[in-house]
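Single chain ahead, written as structure tokens, the form predicted alone.
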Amino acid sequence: MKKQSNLQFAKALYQVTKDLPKDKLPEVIRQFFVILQKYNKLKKIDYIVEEFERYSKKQSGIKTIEIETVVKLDGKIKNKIEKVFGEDSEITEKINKEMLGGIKIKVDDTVYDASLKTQLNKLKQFLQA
């Protein structure tokens, strides 16, 4: 039998619960735990829940945006970033004191790296060519 991934379990749970009436949810979740136990996946429940959250956000059109800078951004800049990537976004900020400057933006699985270190490395490669 083929091994099932955490994402496959998360997708299955999403498909079963997306249009389910709330009163039916407890029984479906109980059955889901029975299935996880059958496949020895109960110890992976945290990862499955993370995959479920990511997948359900993606299906709902919600983008996950992680912004990494050396200092906290002001509201105007965050609003501009939100407008660029869409109003249905969840933005989290990460302060990285080790960055020289600039910004890194991760949208779902895509990284936009405008950090000073990356720009200097690109300049170095250009000058060495």
Contents of the next structure:
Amino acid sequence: MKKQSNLQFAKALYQVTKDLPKDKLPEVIRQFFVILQKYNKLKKIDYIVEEFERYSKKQSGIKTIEIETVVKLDGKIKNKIEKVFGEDSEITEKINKEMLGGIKIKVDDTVYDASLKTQLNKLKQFLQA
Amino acid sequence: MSTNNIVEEIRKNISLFQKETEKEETGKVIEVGDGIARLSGLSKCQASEMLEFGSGEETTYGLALNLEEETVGCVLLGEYRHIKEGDTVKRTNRILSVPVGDELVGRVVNPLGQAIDGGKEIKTGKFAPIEKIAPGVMTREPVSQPLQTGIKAIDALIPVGRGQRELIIGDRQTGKTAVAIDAIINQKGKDIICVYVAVGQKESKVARIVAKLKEAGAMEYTIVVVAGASQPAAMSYIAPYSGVAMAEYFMDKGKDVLCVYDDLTKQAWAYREISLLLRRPPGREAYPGDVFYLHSRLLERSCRRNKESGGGSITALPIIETQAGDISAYIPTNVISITDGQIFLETDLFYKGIRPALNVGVSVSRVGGAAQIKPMKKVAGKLKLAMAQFREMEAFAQFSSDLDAETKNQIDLGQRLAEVLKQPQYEPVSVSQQVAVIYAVSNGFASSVAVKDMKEWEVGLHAFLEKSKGSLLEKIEAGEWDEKIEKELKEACGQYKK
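Same protein, different condition: the form predicted alone was shown, now please give the form predicted in complex with its partner chain.
So here's everything in the complex, that chain up top.
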């Protein structure tokens, strides 16, 4: 049989727990762990949880936004970003001194790179050509 | 130019630059190892797109080969020890391409077109995708011009035309590479660009070949593409395609190109390795199902294009190594069926001292005959017949005293012809000299020379003709042949005999 991927377990868990009443949840989770053990996947639990989070967010239309800047952002800019990419989003912030300036926004799998470092690199390529 | 002018120009250039937010699509590494990686995300990834791992100094490129429902399988083109599970992968939106252009000529490059000869960085400004659909029927024309390899046995008996694909096949250590290298050396001054693709070869062997090409002055028109034995299998897999992409640039300019793939067996091995690691189902000898297509799509790209499509040609000399002379193994039969003939080299002949160790009986050229020049066609016809008769009677040669005169004559002639077809490595012979020597021997001008003295006799003949019959050789070289020229050649041979 083909090896089961972490994502497949995450998807299965999502489908089972989607419309489940709260009191049944512990039993389902217990069963899930039994299955994980059967497939020798217990040590991959971190990755499965990660995949589950990503998958469930995707299913319910929540976007993960990661913002990278050099200095800490104030609330105004953050609100604007939220408005552009949708209200239901989960924002994490990261300080990265290496990018010199500007901003880098990652929405799910797409990165919008407006950092000074990338711009300078592009300018370099442009002048060299 | 004053400082102000320079500053002004820089300002102008900078003002032309458009600031743009870069939009990138990224994915994550699920697993990595053995030169391949499996990635998640990258839902819009194209087939054979380049993917970027890491950044800065440690950038490694990958080639997307398997596009599956949830994952992308890719091979890594270079160092992969710095790649970890969970790393970010970027799409480049570029199909794997190599730099092409005149700057590459005379250089030794890896399959990505980067210099590995210690010379300066190659900047051509032009890129071509390594995978391209071969020219179609309407843009082709039949092979009509010869490609002289400078090897007597090949040019006379199994001629190669421009645009032909002639397989060189044989066991290890039978002189396959030597034939190809001689063919490259012989293109000097003929306005032909050569591409030598070394796949999975020992670096020492490649170094020796490059040194030899330099010594012979052949690097001036040659590109060497090297995927060494120590490099990842992916490099060996793409090397022939990079080579032909570089060759196509010159063909598009109407030039003739000679492409040597040394050797395709190792490319098939590399592809098998990649396919098995990517979990593609194995077939016969564990090769994947599309191993035939691997070679056919490569060799179909060699062609002779007609005038309306810009002319130009790519001649391919693929090399295949057999195990114990078994030409009916999987890969050899595949490639034999794709090519327009094969040059079969044998271990036995090699150790008998017949070098090039050509088996004239099994070797064929399906289209090259049409490309032979007229004088060669005339003398080769006689040679073929004499050699065929000789092979039949060779076994009787030992009882020479008991044979009738005619048989004895045929054996004597055959022995001398076989002797004259031997040729040392790196000493290509021009076509006019080939015609002269084959004509002389097959018409009995050497019958009084002992077989062991044939070599000396041949050298003497070349020197004599060059000195006193230069204009005759020139005419033959140009492809002229009539009774007058034949008579002149006959007289010249007679004079030399005295």
